[in-house]
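First, one chain by itself: the form predicted on its own, in structure tokens.
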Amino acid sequence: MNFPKDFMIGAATAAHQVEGNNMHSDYWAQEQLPHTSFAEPSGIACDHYNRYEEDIRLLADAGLNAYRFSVEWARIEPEEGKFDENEIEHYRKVIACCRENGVEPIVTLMHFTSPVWLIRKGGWEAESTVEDFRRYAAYVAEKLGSELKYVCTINEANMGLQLAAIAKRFRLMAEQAAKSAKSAEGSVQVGMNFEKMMENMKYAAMENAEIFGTPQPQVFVSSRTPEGDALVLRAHRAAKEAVKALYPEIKVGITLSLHDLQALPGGEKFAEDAWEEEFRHYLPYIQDDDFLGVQNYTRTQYGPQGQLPAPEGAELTQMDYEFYPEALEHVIRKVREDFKGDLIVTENGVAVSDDSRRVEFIRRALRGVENCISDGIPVKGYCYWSLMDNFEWQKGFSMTFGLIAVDRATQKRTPKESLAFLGSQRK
């Protein structure tokens, strides 16, 4: 494909969902507990913390010249107010090995998992969160800042109002039949348990109570209030400003999980409403940002009474969503009505047990970037979801995105002919 030559095709991970062993964190915590709504623990994850020299390689040796990864709040202020100086230098230690192998590093502040002492206090939805991410941040900033020209603050600022609708819908759709659990869950782009967390409420309540002393505990990925749905985006200002104060030359920007909003006849409404609870209400907070992160992996089409299943018929992935990699260049198109800044493609990807409709899947995606650019919009990047198989969530190791295979019990990395033809596409 015929991408300018500073255009950055990579992949990303997150730390907890990679790294293991992120002990300090909630979403560690609710592994942990006898009622948790996960699949299986995190455990050592894919031992990215220790591994990620050959990791980082694979993805230079194949071509790739951008690695999006998150550096881990809750590894790095273990304690409110306490910074530990070995884990900020592992991260500063991840950043050179990019830099050596050619690959530029794209920093993700938080991605979904917050410190345990955070979510004690209220979590995402307490105003105290605000300064406190702003802290955290310019503290990264001011070790870091230095080596870095992309800064992510907040992962998928969106998420918790995307599960909040989606919560509701579960709640009605299991009310009327049981099987309706596994379409609900393949309506959000993240992995999700629904069918078992409201099996497990009661007991969950308990167990929460004890660790976070609360029984319903305010993590990232809660179902979000519009007040704390503005709190988040106060806190991803914040955390700009404090970026920006010490380094003002890199280029600070918030992702959104962002669906290709189709509507069928009678269907205009819903699609125009989701879309303004999805992108457009957020754009006094975020039009004056240096890049947006757009983050889509499928569509969602909706008729005179709603919300639609996916198509009869339709490929569906391991996460139940639709296989539909046009949805990226849809989005792309749409985001660009409103937003005026550069485009990263900070998320897209593919959870299959067949790599070869991995690379179809990115062989169209990418093919509507290279159009998206042709036609003048700015996009700077593409990074697929994920660089390797990892931990899906709630939904554990069984969900296969990654273009590296990595077995649980050794280790072992297998690069997939996905990553050869996704870095084939630089040259």
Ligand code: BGC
The other form holds:
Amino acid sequence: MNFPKDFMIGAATAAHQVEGNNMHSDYWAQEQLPHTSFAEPSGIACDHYNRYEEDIRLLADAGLNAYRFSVEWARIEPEEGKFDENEIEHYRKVIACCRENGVEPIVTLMHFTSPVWLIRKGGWEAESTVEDFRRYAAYVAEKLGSELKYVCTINEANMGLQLAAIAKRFRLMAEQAAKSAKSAEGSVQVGMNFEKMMENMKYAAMENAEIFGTPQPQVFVSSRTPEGDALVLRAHRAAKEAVKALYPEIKVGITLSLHDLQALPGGEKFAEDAWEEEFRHYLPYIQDDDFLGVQNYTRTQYGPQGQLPAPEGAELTQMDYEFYPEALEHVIRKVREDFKGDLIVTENGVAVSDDSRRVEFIRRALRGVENCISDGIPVKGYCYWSLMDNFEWQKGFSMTFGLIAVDRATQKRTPKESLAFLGSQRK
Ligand code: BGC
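So that was the form predicted on its own. Now I'd like the form predicted together with this ligand, please.
Let us now look at the entire complex, which starts with that chain.
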């Protein structure tokens, strides 16, 4: 395709999803609870902590020139105020490995996982988190800043509000079920244990209380209150200022999870309100950032009654959302109406078992990016999610987003056709 010479084409990962043994993190703790909602624990994940050289080499050999990954707060500051030099050394080596392979490292400071101690203090609803995150960001910048050109502070800062909306719907359903658990079981022709499910939630709350000192720990991927939402953005600004104070030339931005929100006749107001909540209300906090990380996977359509399911007969991905690569171009154009800085597609991808569908997805998504660039929109890079099949949070290892397959028993890497295809797009 016709991309500018310095255009970055890369792939993304997040520490907890690939490294393995992230033992001081909130996610690790939640995965071990007897009544956990995780399908399986992350364990050694893809053992990327030890195999990063092989993984970065595979990425570079295929022709990619950027690697977006996260440094893990729970490793770097496992106890409040105690920083681990060895872990910084580890990430220094990962960055050096990128450079040796001609790959630009794009580093994310916080990709969903936090140290357990932070959550015990109230996590992502506690005012003290702004200062704790600033101090951590300043430490990482001091140690690694001289090696970096791009830093993302927080991954998908808007995730908490999206979850709050879903949780509200879910709560209403659960309340209904609780009122009539026994009769609800009789109304469905499959063996369901609603009473047991409710019971499990009670146990999980008790188990959380033991570890985090509260039955409802505020991890990053929890439903956010509007106050928590603003706090996350203030944490972003504090971290950005800390990085800039030491290295003003580093380009700093945040990333947002953005859907292509489409209105069918009568659905306009729903789509507008959703865009306001998902994107526009963040503008005061991000307007003067060097770049915005755009993360898009699919579209959402609205009709006169609100959100619609995927259209009849649409191709669905393993994640159960619509295969719709055109969403990326639409989102970039929509973001550009209000955000004038540079854009980097920090995530875009698809979970499918048939890799030829991934090739098709990437082909169409990149065509959209190319269209945007030729219309003068400053898109500086595209990172596919994900470099390898990995730990998809509560869903465990069942989702295959990767450009590289990972054998769970042997950790053997097998590059897929899509890896070579993505690499070939730079030429
Ligand atoms: C997250 C990733 C996740 C991906 C696929 C994004 O929301 O940043 O951590 O694995 O989507 O679901």
